[in-house]
Structure formats: structure tokens, C-alpha cells
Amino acid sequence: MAAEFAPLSARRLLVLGGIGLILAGMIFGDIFAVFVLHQNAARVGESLAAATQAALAGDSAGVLANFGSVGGFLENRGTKVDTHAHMIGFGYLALMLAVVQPWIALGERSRKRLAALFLFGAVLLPVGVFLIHYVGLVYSPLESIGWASIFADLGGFFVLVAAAVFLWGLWRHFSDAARPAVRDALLAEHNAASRLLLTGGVLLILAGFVHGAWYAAADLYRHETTDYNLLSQMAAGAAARDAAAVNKALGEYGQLQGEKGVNIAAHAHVIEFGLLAILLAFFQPYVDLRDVWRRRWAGVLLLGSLLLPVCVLLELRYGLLAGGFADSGGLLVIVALFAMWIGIVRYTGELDAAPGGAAGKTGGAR
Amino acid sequence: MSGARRLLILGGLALVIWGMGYGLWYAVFAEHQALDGIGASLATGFAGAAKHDGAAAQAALTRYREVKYVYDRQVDIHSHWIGLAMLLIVLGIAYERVALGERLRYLLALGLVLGAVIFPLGVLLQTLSHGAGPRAVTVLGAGLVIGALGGMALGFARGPRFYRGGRTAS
């Protein structure tokens, strides 16, 4: 088991660089929903309540800017929801490729190579993503597209690039009959934290395929519906120069936003969190801590994935006090990730200490 | 290494390659035209009730739902196909532990599999066509992969004594 973690090997990279842009995801993600959503949302209904004010009051100038102010403000959420989601897709993607590097036919320093690529690229993204909203098309030699889209892009390519060679490198391992059978120990070690984590997580994404299928049958298209008759009925009202028709619409509209805004983000937390948990099972030999601690901050780890989906969906009746809540859980899971993070780093460091280095501890944590 | 966990890790990676072409096809081609047009339709809508005419309206609102019809399954299309991509591979890498017969896991794996690339397609047929066929093939895609994912959450469920020695298969 620690011969495939030695010092800057293709895995140690993939775990460490992995779980930390999934930290670096969430952190950004909380303050994310707890200093811009909420806020970001009111501005966009503020905008879309004027640019309605305006056509009542048959200012055609009023609209567009408002509504110039509306593409900001999504855009501006866009790009972060884009940040935060790629960080922690890019960190689950680097997790899986970490599990399976035993049984990828390439030679260590070129599996080095691209782990550093795609982890660089993995950075690069999400960066250039948050960049877009700020740097826009500043100095940009094409007409719609940005200096931080092209530079987003670029880091999306490194990151195809590195896949798709580490998938030509399990295909070779694969398609070679007389290549010996690998055996990792890693994944031979079961204990008490990778089994509670990997039923959870199972049960978790369970609940959250059932989730998104209720909601696509019984939602998904009255709100599509519902959307666009109540925007209809704005216009209709404003061109009749009916406010108070106006008003009833946009109140709908705002309640309408919240109520598909809650459910998306209840099933996406809910089956990501299930992922990464199963992810993580996989990497409890490797997190040296005592067992009972582990057990803890899996069971940590499992509360607050639930915790967060629950309370997410619990804010249109009860509002912010379950909002309050769900940012609780999202930091429970942050903290119980950061702690398996750190019991990690202590593993590589008694390794590195060990004498011969990593190569010559044969053991598992404790 | 048993068919089922290759069928799972293999179907899955190449998904995820797939996956992320599309989602780079779509942010270099269709995503910035797509705002756009959302944006673009929503302002000229409310323009037009601003001149009191409301045939321009309707018009431009209707332009609106088409394109963010589109757009929306679009942006589930690409995090479908890479999530559950994901899915399959972290799942093929701990199918030694589902304690059920070869023959069902197999099954169930390549219902995973199949759920796994149909039912985004069946969400990318609906901007094609909005009739029930497309919604039919969502609706089997999506089945199988709950189907199978019950299936394997029962698997692990049934305890480490019914694991395969806790071997780990080449």
C-alpha cells in the first residue's frame, strides 16, 4: 500500500491535490451561499421587478437597462456556481483516478506527468471561471468570448488530455493478456469507516436519483410552465398597464425561482455528497488516525451530506433559520473532510519518515 | 477483475470522456449564444409591452422559452453524463463488495450502464423533440439506473461477512 504513495507519486498527488480542490470548492461554495447568493437573488428580482415597473410605465429605454442588469447578475451567479461545481468535480475526478493508477500501463514519471497536468489543469478552470464575470472581454481578440473563457478552456483541455491518456493507459493494461494481474492493497483493507461510507453514500445517491426523478414527474414542467405564463402574464399586464396584475405575477415569479432553486440544489448536494463518501472509503487506510476517529468523522461527514439536502429543501417553508442550518451542514462536512485531509498528510509524513521512505514501509496506517 | 467491475469502470471512464467533449462543445459553441438569446428574447418581451405591443411580446416570450428549453437540458445533459460517469466508476471500483450472485451483478452493472448513457440522451433528444418519445427513453433511462442502483445499495447493505474474502481481483 505504500509503495503506490511514495513522495510525489502519481496517487499521493491525485489523493492530496484531489481532496483539497474539493475543500477549496466547498469553502468557496459556503461563503458563496452565505455572502452572495442570497444577495445575488434579491438584486436579480429587484432588476426584474424594475425592468416590469418600467414597461408599466412605457419606458422602453428602463427595460433594457434593467434587464442588462439582470444578464449581469446571472452571469455574475453563473460563474460562481460554475467555480464551485467544477472544483469539486475536478477533485472527485482526481480521487477515482488516484484509486485506479495501479492498473494504468504507463511508466510512473509519465503518470507524474499527467497527474501534475490535469490537477494543473483542474486549478486553471475554475479560476478563468471566476475571472469571467470581472476581466470580460478586455483586450480579447474574439467577439463574445473572453481572455478568462479562453484561458478556462485551455485548462478544460488539460484536463480532457490527462484523462483521456490515463484511459489509453487502463485500455493498454487491459487489452495486454500477458500483462500480470495487479494487486493493490489499498483497496483489499476494508475497516469500520470505509463500510459506513460506502453504504451511506450508496443510500444517499439512492435518495437523491429518487428525489430528482419525483421532481422531474411532478414539477419540472408545471415550474417550465409556470415560468413562462407568469412572465407572460408581466408583459400582458404591463402592455394593459395593469399593476396590479404586474405585481401578483412578479410575487409568483420570485416564490416560482425559490422553489426550483431549492430542488436542484437539494438533489445535486445530496448525490454529490454520496459520492464523495464512497470516494472517501476508499482512502481510510491511508487516513492515520485512531479507528474510533475515523468512524467519527465519517459519521460527521455522512450527517452533515444529509444535514445540508434536508435543511436546503426545508427553506421555502421555514426560510432562513433552515438556511442557516444547510450552511451548518455544508461546514460539517468541510471540517470532517479537512480532518481525513490532515490524517492523510500525517500518513505521508510517517511514511517519508520512514526508514527506505515510502517504499520501504509496508504497513497501513493504524 | 470480474465483467461486471470492467463493464462499470471502463463504461464509466469513456462517459466521462464523452461527457467532457460535450461539455466543451457546448461552452465553445452553444452556452454564450444560448445567454444570449435567453437575455436577449426576456429584454425585447418587455420592450415590447413597454410600446404597448403585445403581439412583439408574446413573440420574444415564446423565443425565450424555446431557447431556455434548450439551454436548461443542455446544462443537465452534460452534468448527467459526467455524474453518473462518476458514478460508475466509483462503483465498479467497490463492486467486489456487493455480496450478490455473479450473474445479477452483472446484470445490474450493465443496467447501470445503460441507464447511465440513456437517460442524459433521452434529456437531448427532448430539445430535439418535445413529444413523449424522448420523455419515454429519459423516463426507462432513468428507472434503470434507480433499478440498479437499489440493487447494489442491497449488495453492500447484506455485510462484510458476505464480502469475497475482501480479495481484491487483478
Given for the second form:
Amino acid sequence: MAAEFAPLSARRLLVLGGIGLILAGMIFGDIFAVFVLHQNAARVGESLAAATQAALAGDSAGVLANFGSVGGFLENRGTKVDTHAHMIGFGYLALMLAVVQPWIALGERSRKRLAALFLFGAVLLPVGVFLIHYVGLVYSPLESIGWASIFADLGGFFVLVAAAVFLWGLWRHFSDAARPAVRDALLAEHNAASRLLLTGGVLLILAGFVHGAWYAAADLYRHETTDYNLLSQMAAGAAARDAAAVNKALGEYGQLQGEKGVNIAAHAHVIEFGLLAILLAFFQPYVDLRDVWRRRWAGVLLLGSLLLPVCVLLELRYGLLAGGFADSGGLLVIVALFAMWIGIVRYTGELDAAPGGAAGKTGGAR
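Now that you have shown the form predicted in complex with the partner chain, what about the form predicted on its own?
Shown next is a single chain and nothing more.
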């Protein structure tokens, strides 16, 4: 498989860069969840309650000030969530592009440059999004768009261009009636860790679909109706200066948003982890670890992938205890993913160090 993983090849750049992006996004997400998310949600609730009390007192300036604070807290949260999501999403896309590299009808040099452009944009966009909350419109040449947003959009443009050219190369290959048959040694090799990840990934995605269907059928429409009713009750209570009714509706509204949030988060995470497991299954032959350790790290990744969404669902009932276990599940995924990344780095190091190239190396032999 050495030919498919040559030094500085497009596939090598995309595999190492893609897993690196996912790792960075997950570490950032864990830090955000522990140190920002819960505190931010509490501040949003406090500001919303203060705005409601100001409305009851007829204090229009207080209402505007508190809603301004809510907007700031939501922007802070939104940019962090977008940073986390974009890094992981671009990592998934990089791994997908790495899988199809042998079928892209472009020269290796062009593919390598496109891979580098893709990864540069995949880093630039989330960094720009992260800075939006802190940079704002300072020294911006535009009235409503700051420098951080400009660079984030530029990063997205680089990713879009690189992905579009890769897809064009893929179309060129399959539209050529005289195309030569391509046999990719990576996809032809299957080991126990690959099979475990493929099976576990499919089951995780299936579980996510089942949960999403159940939530849509049992709770989604009820939640939407309750959301509207509670907002109407808050408005009516504020108009009637009924503080008890407003506080009751406000408490129920916070509980409702929490219930919606944990269901959506659990649904999204279990499907994302399933997709991650399937993508990693393709690259297990590049993980230069003993077979037993490849299986162990695959098992750890699947355990964390199940533990996190299940504990997220339990947060409303068990509070911070379930939240702590959910964060532990994320940590298990991060550790397993980092171990696989190290194994791939070992493979590439031995491949580069082998005399005259390691054309016959298959990886993971020890």
C-alpha cells in the first residue's frame, strides 16, 4: 500500500489533516462544553428572566439592555458551536476525499496542491468564525462584516474550490469510457479493527435514525406547540403584570428548551460518530499498531461514541453527573482517535525511512 500513501501525497495530506481537524474540533468541543456551554446557558437564562422582570416593571431600557446581553451570549455560544462543527465537518470531508483519491483523474501534483488548499481553508474558516465574537467590526472596511468574517468566508471559498475541482476530477474519471481499471490496495484490505468499526458505525447511525424518528413522532410537534404556548403565556402575563404567571411560563420554557436540546444533540452526535467510525475503518491498514491494539482502540472509540449521546439524553434527569459521563465519552473518542493518528504517523515515518521506499509495506505487522 506504500504507493497509495507516498510522501507528501494528496491522500497522506488529507488523511493526517482530516483526522487532525476532527481531533482539534473534538478537543475544542470538550473544552467548550466544560468551561463555556453550561455557564453561557445559565447567563442566557438569567438575562431572559431579568428582561421579563423589567417588562413587568415597565422598564423598557432594562428590557433592551437584557435582551442585548442575551444576544451577546448567544453570539458567543454560536461562534463556538460553529467553530467546533466546521472543524469536524471539514475533517470528515477530508477523509472522504482521501478515500476516492485513486479515482480522481488529475495529476498527483495538482491533487497535492488541492489537498493543501483544502486543508488551509478548513483551518482558516473555523479560526475566523471563532474570532468573530472578539474582533467584531474593528478596522473593518465594510459596514456590517468584520475582518474575522471576511477571512472565514475566504477559507470557505478555498474549501469550496478544492472540493469542486476534486469532484470534477472524479467526474472526468468515470465519464471516460476508455478509463483504465483502478485497484486500490487500501480498500481491498480488511482487518478485524476495520470490520469492528464498520459494523459499529452502521449500528450507531441506525440508532441515531431510530432515535430521530421516535423523537419526531412522539415529541417534536408537541414541543413546537408548547414552545408557542409558553411564549404566548409570557407575553400575556407581562401585559397583565402577573409576575407569578410569567415566572412559571419562563421556568417551563427553559425546561422545554433543555429537553429539545438534549434530544437534538444526542441524535446528531450518534450519527456523526457512526460516520467517523466508518471513515476510520477504511484507514486502519495505515495504523501502524499491533492488531490487538487496533481492535482495542476501535472498541474504545465505539464505547465513547455510544456513551456520549446516551448520557446527553440523561442530563435532564441526572444533571451534571450525566454531563460528566457524557464529557468522559467524548474524551474516550478523542484518546482513541489520537492513538490511531499516532499509528498513522508511525506508518508514514517508517515508510519514509525505509531504504529505497517501502513498496511492499502493509503496516501493522508487529
